[in-house]
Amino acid sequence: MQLYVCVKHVPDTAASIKIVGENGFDDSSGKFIVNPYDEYAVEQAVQLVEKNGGEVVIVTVGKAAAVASIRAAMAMGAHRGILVTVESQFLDSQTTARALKAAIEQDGKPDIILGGKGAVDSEGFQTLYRLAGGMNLPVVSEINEMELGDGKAIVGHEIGGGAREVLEVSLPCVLGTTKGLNEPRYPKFPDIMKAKKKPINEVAIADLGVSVDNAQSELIKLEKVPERSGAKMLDGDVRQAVEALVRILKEEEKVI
């Protein structure tokens, strides 16, 4: 099987982000990691290849530093990687999907393309859908159960209200993973060392024929979330407390 896993290099959610200018941040000092949802995709791909044979290829769109996340995925068991290099910190989902599509199609013919349901930094949750649309492939996201059949994948996911949906998807397809699908492995030291020798093909986004000048959306401004005010204790009986709460919501918080 030829499995491609789309992985994003993202800031650690616990990192302190320093905003630079109107729409950028200092990415030279903070800790970056593999997008957590993508780890489930890497683990699932590795398990499938361990059982059925084949190859796992990591595909990333990002700056040169994103090599670190590709190496981390390789330490989990992926065989090689492709880094589509860009200078921008933020690409819209359509441009990212076009770059992923071009890189995958230039490299080979996928049986399954996996990726996390979304990225924890921009949280657009659109890239996999746009990638599937561009490649004319079926797509299911937020899967937490998966089995392979004869030329098909049977996947399950939650659809809200405690309901669960099970779908049969023909291969090739695009699948978005989420928590519960598996337990991503923690690479051992020998695996980390082996990953340093695995091949990564770096290609500039322009060399794939993808322009960054035709973005459908643009990040205008980044702002820090304002500090939350301290909790307020409302005195009096229930009626007095409710009246005080309504007044605060209306006059101070201005949400009603």
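The model shown is predicted, which means the values in this text are computed figures rather than measured ones. Positions refer to the first chain, counted from 1. Here, rigid core means the biggest group of C-alpha atoms that superpose within 1.5 Å across both forms. What changes on going to the form predicted together with the partner chain:
- Residue 24 is not among the residues whose C-alpha shifts by 2 Å or more between the two forms once the rigid core is aligned; its shift stays under 2 Å.
- Here residue 14 does not count as shifted, since its C-alpha moves by less than 2 Å between the two forms after the core is aligned.
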Contents of the next structure:
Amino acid sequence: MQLYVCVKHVPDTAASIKIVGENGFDDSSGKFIVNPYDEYAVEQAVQLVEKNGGEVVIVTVGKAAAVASIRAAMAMGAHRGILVTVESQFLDSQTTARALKAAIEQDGKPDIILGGKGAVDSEGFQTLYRLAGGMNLPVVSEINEMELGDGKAIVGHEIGGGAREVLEVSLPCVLGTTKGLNEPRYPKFPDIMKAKKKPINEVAIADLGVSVDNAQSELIKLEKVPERSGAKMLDGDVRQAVEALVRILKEEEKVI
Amino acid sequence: MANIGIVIETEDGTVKDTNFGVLTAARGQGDGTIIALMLDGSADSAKEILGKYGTHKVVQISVEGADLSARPDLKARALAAAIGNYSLDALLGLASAQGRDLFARLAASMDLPLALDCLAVDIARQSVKKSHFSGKTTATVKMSGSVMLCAIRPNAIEAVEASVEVSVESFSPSVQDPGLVRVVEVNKEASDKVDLTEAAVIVAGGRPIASADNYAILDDCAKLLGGTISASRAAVDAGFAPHSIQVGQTGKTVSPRLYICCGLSGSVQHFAGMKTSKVIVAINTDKDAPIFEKCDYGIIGDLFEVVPVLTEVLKEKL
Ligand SMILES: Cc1cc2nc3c(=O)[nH]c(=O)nc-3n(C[C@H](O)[C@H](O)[C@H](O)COP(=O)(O)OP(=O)(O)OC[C@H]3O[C@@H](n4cnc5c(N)ncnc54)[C@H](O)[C@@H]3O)c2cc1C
Ligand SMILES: Nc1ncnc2c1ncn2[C@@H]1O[C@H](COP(=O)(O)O)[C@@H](O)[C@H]1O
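For comparison with the form predicted on its own, kindly provide the form predicted together with the partner chain.
In what comes next, the whole complex appears, and the chain from above leads the way.
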């Protein structure tokens, strides 16, 4: 099987974000990681190839430093990588999808393209739909259950209120993964060493014929979410504290 | 004057309450025409309540001979046809699991800009506010396209009534399913549970809850408030709760009016999923627990003592 996994290189979610200027952030100091949802996609692809044979190729659109996330995915078992280099962390999702499409089509014929349900930096939740749309392939996202059938995939996901939906798609297809699909492996030291020797092909986005101009959505401002300044503590015995709380929630906050 | 479409979501045939915040947001955009689009449920029975929240026209969308609920791409195409037919300038909806999927399919098929999980929308300026970096920052995103697509985080915008005259019509575009994706099965858990991401009140239990059965204590309290329960990752990893009710960075994002934390330390990762709640209350045995630094009201005490008293007082006072 020929599997492609779209992996984004993102700031560690535990790190604090330092805003620079109106719409930038300091990406020179903090730690970056493989987008957490994309780890489920890498794990799934590696397991599929372990079972059925074939190759896993990581595709990343990012700055030069994003190569670290490709290596991390290779340590989990991916075979090759493609880095489409850009100048900005936040391309709009149409442009990213066009770059992913061009990189994949230039490289080979996918059986399945996997990615995460969303990137934890821009929280876009749409790139894979646009990639599938551009390639005229079926897409299902937020999957936490997957089985391969004859020329098709059966996938499951939540649709809210505790309900689940099972869908059938023909291959090739695009799938967005989320927690519950598998347990991403922790690479061992020898795997990390082996990953260093695996090939990564770097190509500038312009050389794929994709323009970064005319973005349909543009980040114009970033602001820190103000933290609450500390709780009003309700004292007294349990009964008194609870009665005070209920009164406040009802009469002052009007939320119950 | 703008034409603003709203995708209405129903549950068992009734219009979900969370739609009203979306309608309120649409109304706040000047004197546009508000057109509610219904892909399921019945426009005739929804008419009255939708009119109460400022809807001018309710459109029942159907495709002859097709079950839209089993064909996600066909649903998106029917909606695309409606955008053209009603010359919409913007289409708003809910960022629920189904809403996110539908809007993403629509945006991809029409190559239009889309913002999901918006906290605020400004159609005249074509801009939205939404979370970036797992809730740590708010981004203002400018969109440029012939139609702007926005799905709004449930409960992010408070619903306000404003009755208008409302008419009903139906629209049956002739669109075809590309035949790529098919729903083969839907499993509705037999439960009376309120959907977590849309609940107006959530009572959360952390690691000290100590067993799955103990969530009943929180559930009793949540039910009285018309809400539901959630869990921290520590509680999910310990096997006390299913992952489907985990809130946080690797779980669900919620924005209820009231979020009550019972035995949660206040981790950044949990707050990533619930910090836009209107009021946050914490119950914790440790007076120095970090959660008291970032919530609105706090009670120092054992959740196993405090929550049953809360339930009792609510029974008396509600
Ligand atoms: C990459 C990553 C992603 C993560 N994603 C998530 C996520 O999505 N959601 C999430 O929740 N966490 C997430 N976490 C985990 C997070 O860091 C915390 O470990 C977790 O949220 C802690 O859960 P807790 O507050 O229930 O438990 P604890 O941290 O153990 O806190 C328990 C609190 O309860 C108090 N307490 C003890 N007994 C009682 C009692 N009887 N009554 C009242 N109070 C009592 C204690 O004083 C303490 O403050 C993630 C972590 C990582 C690294
Ligand atoms: N720059 C990128 N490079 C590679 N994959 C990406 C990139 N941006 C998004 N993706 C993929 O698309 C998924 C959804 O991202 P988004 O729509 O940005 O939330 C991610 O989980 C990745 O799998």
